[in-house]
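Only one chain is given next, in structure tokens, and it is the form predicted on its own.
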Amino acid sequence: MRLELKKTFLSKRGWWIYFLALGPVAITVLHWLVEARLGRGAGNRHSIGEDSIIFAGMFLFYYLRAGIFFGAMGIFSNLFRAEMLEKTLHYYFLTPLRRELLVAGKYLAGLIVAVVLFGSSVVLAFLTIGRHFGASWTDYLLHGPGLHQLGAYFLVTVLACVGYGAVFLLSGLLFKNPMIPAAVVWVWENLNPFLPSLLKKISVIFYLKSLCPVEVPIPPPFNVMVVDADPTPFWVATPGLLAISLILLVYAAATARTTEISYSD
């Protein structure tokens, strides 16, 4: 894991992943600083609340369905597909390790750099998009709803690159072009919305969704072409994803232990 934590984290590969975790931010704190530069007469504008439901907005549409998706995908996919690209994957398989801990130790490495991001980037995004109300923000986040929205938005993080983790993990394993089971997916996660009570809940985001703590609304026409469907409570939605990706990761392992590597194909 030590090994791969260093790979990860300054891996040639994965210099955009990084511009997808600081988007957001730049954003947020041009937000603040805009608004800051304005005077505080001008916040009057919007609301703490308007704030909260923009960044929730954010956070639906760009981080869970683009930005750690794409980031996951990016990390995780080339835990295994890098090292055959660049022939050294060998080395490891002719260590003496197991290869299920080879999976795990990859796997473990690949999570850490994924909840640094991407969790840095939503705690430091958060922080920021209501900085220039001043007092008034600081007094929402100790006294108010803040604390709890933000911990509610950096557990979903990590679960996100739990679950999509694990599938991207195995992708890699699997196919030699990852691109594609990635694209199959993200189509399907977007569709999510739009699909029929039962086939919603065989999905990744909407699991994530039913945790987010700020519910976004659906503007006109989408809103008529949205089925609706009860949210997944708490206490099935966390440890149903922890059982799908445990149950992934197991099948990543098996599928190593009798993987052969042929750098010709």
The other form holds:
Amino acid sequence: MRLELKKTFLSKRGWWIYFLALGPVAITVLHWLVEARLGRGAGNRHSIGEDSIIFAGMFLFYYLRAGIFFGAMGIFSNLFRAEMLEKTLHYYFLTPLRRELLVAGKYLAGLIVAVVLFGSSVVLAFLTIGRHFGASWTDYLLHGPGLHQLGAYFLVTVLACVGYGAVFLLSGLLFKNPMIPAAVVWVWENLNPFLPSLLKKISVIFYLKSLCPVEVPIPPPFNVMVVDADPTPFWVATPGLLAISLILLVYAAATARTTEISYSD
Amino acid sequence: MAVYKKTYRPYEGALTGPLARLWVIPRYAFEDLHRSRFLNTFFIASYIYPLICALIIYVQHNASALGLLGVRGADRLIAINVVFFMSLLGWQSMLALFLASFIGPGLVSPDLANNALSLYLARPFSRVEYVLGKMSVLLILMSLMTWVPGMLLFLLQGYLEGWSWMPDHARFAAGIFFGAWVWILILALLALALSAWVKWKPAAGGLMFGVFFVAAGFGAVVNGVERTSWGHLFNISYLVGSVWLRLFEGAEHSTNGAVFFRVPEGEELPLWCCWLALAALCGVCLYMLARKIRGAEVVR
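Let me have the form predicted in complex with the partner chain next, following on from the form predicted on its own.
Full complex below, order starting with the chain above.
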């Protein structure tokens, strides 16, 4: 775990993941500074509610569909694939360590990195997007729905890292080119709003969206193509996602148990 | 001859011409690509849309065909206008992105990963020629997918409509040709730069999509949070769409761009900003290439 954390956190290959995670924070900090400067003279140009919807849109369309998805792809599919590229996987395989533990250790290390990066990014972006409202933003956080929303967004981020992490860890183990399954998953996840309600349920984003605290209105002309489906209750969505991730991890562990490595292939 | 006399002696025979040397890289690359069944199928399938367009043009100018189909007023149903040609270019350009992300990563990265670059550059072959040779593979294939069918359709329409149609609509031809080249050059430079920096081919291909889609998402976040439209500067398809609009329609435009390359109404940016952003992207790609394409690498 220690080794993996060090490798994954300070990976030269993963510089772009930091960009993915920190980009929105930079934008919300800029928003805070600009609005605070403008607000001193003319008052705020928008309301807390508008910022809350903007954050919900950013969370759904950037974090879930792009940032966390591609970030998890970068972190988790590299856990085994990078070792194969650097021809170091056999060192792990030769150590007196059960393969299942190796998979679990690598997954946990990846999960910690993903949650730290994207979880902190979501929390910081949420806290700074409305900071320019001053005391009323603090009031919204402490006495209004703010803290509940923040908790929900953080939980969804963790679940997204858990779900996508398991998918990409398995694809990194099974496929020589994990980008092909990743592309298929990405297209499927992005088509989700337009799928019939039965097919909607065979995706990660559907359950994550059900847990989001603020609903995002879909702009025209796409709104006419959206198929409505009842959101999944919390007690189904959360354990459901965790159970699916566990199944994928168990399968990954079973695959790793029989894996043989030949770098010449 | 004594062994000690067998020292280095430069080649003294006749050299092939510079153009013939430049053609060596694409020749071998095309041989490799030709073996890929997936690529061949994809390339042939990419002509379905232009074929449908050709059929539409033909049917519109053939009264007996219209009569046979029992269609009245079909010429008004699908008009052969700016939208028709821009849609063709937009669709074919999106297919070119798929092609570039499939072929591009395999062009430079194997040479770098296996330290084979010095074998190229030890011959009478410069870095620029190497890059041009590799790039020509993408340029030729993407040209065959974008502006070549576009120009053929333009000629077909001109032939069937009457030759006077062509000078009246010369802007369409210019838009197809120059618009496609803008897109092709950006894709080729980006594919080669990513291929040079990311040695793992699948990751380079994925990153190519990432640059387009994540950057567009990032731009949308900037627009949403800052209540501005300057975030579109991160959106490559928006930038190219703006350039296409100007090329096809001039300053006054009646549409909002091609399919996949839309410019939302009321969110237009000054054209020079779009050109500047595209030039900056090309500059970054060229810098990345210049850093990596070297005969010898200094390891500190």
